[in-house]
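Take a look at this one chain, the form predicted alone, written out in structure tokens.
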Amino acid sequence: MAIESDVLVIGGGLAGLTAGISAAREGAHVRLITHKQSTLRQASGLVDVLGYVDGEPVADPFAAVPDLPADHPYRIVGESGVREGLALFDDVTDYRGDHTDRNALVPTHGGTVKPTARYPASAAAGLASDDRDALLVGFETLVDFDAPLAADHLGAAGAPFAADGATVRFPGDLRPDAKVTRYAHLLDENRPVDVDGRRLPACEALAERVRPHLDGHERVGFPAVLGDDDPAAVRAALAAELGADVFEVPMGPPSLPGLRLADRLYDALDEAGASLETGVPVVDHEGGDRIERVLVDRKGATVPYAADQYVLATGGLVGKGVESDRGGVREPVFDCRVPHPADRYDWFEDGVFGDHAFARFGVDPDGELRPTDERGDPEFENVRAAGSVLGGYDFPAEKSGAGVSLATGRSAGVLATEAL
């Protein structure tokens, strides 16, 4: 007997979670299944809606939506769909940026300034639009963040504030290969550590090592390791010790802000009443014009899962939601069509930063986000796609990946529920 639900969401990234939360909130019995850990754990934790169009920075993503190509996912869900996806996100997280349509400018660990629509509360005091001088602090054992170099890059990039950088030893003498969670938990617990022959709470010890470099700076940026369980309390403790605002600089993977965001969204999925199963890949499906059930590998046993409606949110080329080989490009779960040039040499441009066709590979949806065949008809009447499995947009170049996932995930969840 199949395991049944109203809506079965396949994929546990930002699009799948958004689809699951929205469908459950609409009253559907939702089950979300995922094969691997969420890609959110590798993301920066920032939520980009639209940062660039044709290589030019975008100040107001919403104003740019009508001018995007007709097959862009934002054109399918419309500006209202983008706003509703963000509204759902704002409702279940403590992110900032909802006070304006304009992108915020967030300094990154490489010393660049990234336009983004939503940012964690932990990054709020570090915005580049703030003209207060900033001190960036790196740790000797965390080589991914070279604070003096990042400060120099911000100056060269024309940031409207003065930035200086300092590198200190993190109290507790963590190993160079320590996970970011080790830094975070040590600060969360504020355990006593040895510093110059004394025992001090970790936050106080860290502040003591930063204080000689403070030199009047009104805000201090650290790599994003300031607590996991209660990062607000860690920032408050450091701010009190330093007498300056404290913020986190988003880092590359593995990303603690990404981990925190994933945890919050999984909590929201649970609060909405949806079920979750991880480590269960879909290996086959049954049905004709309508999917009757999918077959899932559960520890070597093939188990049927049946639903009235399905949401496909398995990711793009990187997440293996779209696969390619010399023979072509395909979507592996339902074998939906992925439009692509027949000659694989046309998939790429010569330059690394060229307009590569492969960047837009994905299923081609109709107005209800259902993948379509060569004639433009839905491949299955009860399957909708969301997130980076969709084609028609270049999310790395546009900085639009999170926004598309939120907008199409929310729309797919609502449409699936309306079709019940």
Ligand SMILES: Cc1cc2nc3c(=O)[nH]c(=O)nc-3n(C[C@H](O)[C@H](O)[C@H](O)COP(=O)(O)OP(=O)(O)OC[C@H]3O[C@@H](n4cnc5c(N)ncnc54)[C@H](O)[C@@H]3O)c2cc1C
The other form holds:
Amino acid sequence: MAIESDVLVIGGGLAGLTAGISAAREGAHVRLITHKQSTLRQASGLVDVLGYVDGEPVADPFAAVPDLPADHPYRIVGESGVREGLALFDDVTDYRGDHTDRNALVPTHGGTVKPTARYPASAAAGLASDDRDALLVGFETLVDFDAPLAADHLGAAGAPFAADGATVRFPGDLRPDAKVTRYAHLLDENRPVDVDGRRLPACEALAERVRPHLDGHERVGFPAVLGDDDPAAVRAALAAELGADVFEVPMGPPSLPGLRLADRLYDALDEAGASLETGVPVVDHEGGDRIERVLVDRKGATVPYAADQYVLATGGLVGKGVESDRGGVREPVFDCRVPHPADRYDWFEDGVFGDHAFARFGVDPDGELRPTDERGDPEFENVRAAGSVLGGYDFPAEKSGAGVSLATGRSAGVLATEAL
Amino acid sequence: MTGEDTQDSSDGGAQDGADDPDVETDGGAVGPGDGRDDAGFAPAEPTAGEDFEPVQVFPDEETMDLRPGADDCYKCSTCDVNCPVAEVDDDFPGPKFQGPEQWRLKQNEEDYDVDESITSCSNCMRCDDACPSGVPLSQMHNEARGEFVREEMSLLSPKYWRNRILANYRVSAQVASVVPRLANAAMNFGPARWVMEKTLGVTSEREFPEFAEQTFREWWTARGGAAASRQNAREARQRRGDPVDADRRVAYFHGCYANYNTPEVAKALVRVYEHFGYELVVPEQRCSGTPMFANGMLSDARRDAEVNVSSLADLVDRGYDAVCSCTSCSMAIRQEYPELFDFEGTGEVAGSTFEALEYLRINEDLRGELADASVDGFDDLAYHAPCHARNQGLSRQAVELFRELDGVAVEDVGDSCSGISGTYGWKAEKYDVSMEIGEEMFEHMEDAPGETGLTECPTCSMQMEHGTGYEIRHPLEVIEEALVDDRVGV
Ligand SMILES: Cc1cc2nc3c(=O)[nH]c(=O)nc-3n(C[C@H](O)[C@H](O)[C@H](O)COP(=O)(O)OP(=O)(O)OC[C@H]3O[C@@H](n4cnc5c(N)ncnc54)[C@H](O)[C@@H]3O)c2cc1C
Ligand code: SF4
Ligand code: SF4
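Beyond the form predicted alone, can we have the form predicted together with the named molecule?
Then the entire complex follows, led off by the chain already shown.
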């Protein structure tokens, strides 16, 4: 026997979650199995669809889709597939950006401006297209965000507003290497803390430290640690204290916007009625042209899972969906072909941002997202792939990571359900 | 130490009937007339032998090379964000420091002493699960904790003995269960608790769990042991229309708590398994080691693990699978044993050990049977997934299985840690941290409809009860109520 379901999704990142939610909404009994936590927790929480093509910024990602190379995942699902992936995402989150096809410009913690398709509500007041002057506030203990430097960078980048930066001590005397969640929870709970010999609720105390630097700025940006359970309330409290709009600047890992997004998507998977298992990897498969079962390693014991259809969403080199060593590159769960140059020296270019072959490593899908063999035939009739495990695109260079996961995840979920 | 060992083995005799020929009804895999008999095998007897000398886990420090694991750390801090202790205790530097960083310091600096903060790690193993890069954090923590206790803790300190006593719960439980009523009264006797807190640092905030009047093993033996189980299983197979001679044999690792404190959970397991036509044996066993790992008492853990592995390995060899009703026991056998020990058969035992519901989900149509069943007499249940269930990929199975069961609604109360982590929350100096971690779970329980809790972990259940006053049940009890006909196998 085995543990059974209609559709088995392997991998709990953005692609797997989207595949699982869409298949469950179509009525399939879905089970999602994931080993580690998704890379969402390290990503900025921004949903990039297509920021750059050949190094040039893209204003309207949808318009750019038809000109992408034929093997790009967006070409496989088409512009409508990209739109439907985003529509599903908009339906389950409170992200902004769906009012226009054009990319929004979001300031990052490095002071650059990033073209992105969807951004969390918490980043809305910070957009670079907004011409109100902005104050960026950093915390002494959070060295990843140097607010004055970021403000200078924004100025140098030609942002259409004046940005100033200030560094303050976060109230409550957190240790220098405190977890980002500690800042967030302190603000969430609005616990009283000691500042300058007085005890004040945390949000008020923070506002008091910022106020001397405010100097008429109409909006204030903080590193993305403004609340975990109820970020909107924290922003509102700070805004009321400061008399200015408040926004979050996306940060590097571990990322609270990414954590919040992951939580929201897991809730949506649950609401759609899917089953979920975390902490254990799929390690092997059984079957010929059709996968009959996969084997899950539960801390040494091997447990069989059977499904009618499978979605492979195990991520790329970081998520461990694609493995490489000196000998070659492989996809470890189904042993699908990952096209790559035979000579290792052809895997990368000399420049850091060169056109590296390794950045595009992944399985090569057919028109239905089924990984294919050398002849272009599907490796298995009932396996579809989604997200970073797919080849044919370079998400860091294109800024297309989340968008490809959403578009292909949704398509794979729908195709799998239609095949039942 | 010697005293303890003597006590263990003599008790093994008194309680399990090790020198009683009838022991086969207990271990059950062999017996006169049993066609599967292999010469000389008696699962009730540890093959470890009585002259086994506990030794240090890492007699030669160089043998445990964790460098590849440490090198995999790319400092993303995801583990720190997932650590429930770091979340409430600002002085705890977190898993990244305890694991890869401390390991590096230890390797590179001659006289680096393991930092005392390692004793604040509760061994929930959430960091293991979180790390995207596969760093073996809990293995590193176990090693560091062991070294701290070995090298830096005074064997004369009250804290050492307090930890030792807490970690060796089974030994106290064994004594207490001889006179359960007296023990129940004495353990929670106010002045005695005050002395325990003052001298040993065992918090007086908590109620000691009650000892059962009859241990599970006593019940099992009185019921007829393995022979009775075989008979019940045969009848069940006949009733179900399965081949009467089907090969369905399972060894039950009940652990300490189900034996001494909640035999109703162990009995539920027996009845549910027999209902599906499985015959059970209940082999000789000691503590799984979870509380010992968490207290750095690695030689105690090793001593008990060796007994468990040897007695389970013999059964596994003969085609048995092992099942546990406590998720920390299954976690220890599946992950910690292979990480820390290399007794013969450790890997085979790990590969054949399962959590009780998990095993039925794999091998039977448990979901289908529950969908056709209904239960009476259960309130709506607030389910908490223990960290150690989460780490085995089992955090959702109870909620999913009971979704389709008539007569009860189960609500998952979220993914926070309960905070007690075995012996952790019993320590006077950790009590407040433990309750602060548990706060989120208490709130979710209060918000959920119903006033009964549900969980697989005995100490999580103590914490749930302590924080909310709810009665706490085990999923096996729900399944027993749903599927087991009262007439069978009582
Ligand atoms: C540091 C970082 C920052 C980023 N920033 C951005 C950004 O700002 N904007 C943007 O749009 N994109 C960003 N990306 C890219 C984006 O996060 C990814 O492209 C996208 O989320 C990938 O999703 P995925 O579901 O394909 O893979 P992943 O998120 O990698 O998920 C794969 C999942 O599969 C699991 N898995 C792997 N193997 C197995 C197995 N055998 N069995 C079971 N489970 C398995 C993994 O544990 C993991 O949970 C960033 C990525 C990284 C790493
Ligand atoms: S085991 Fe738990 S308490 Fe210990 S460091 Fe890891 S997450 Fe923190
Ligand atoms: S999660 Fe893993 S890689 Fe990240 S800091 Fe912790 S140990 Fe290092």
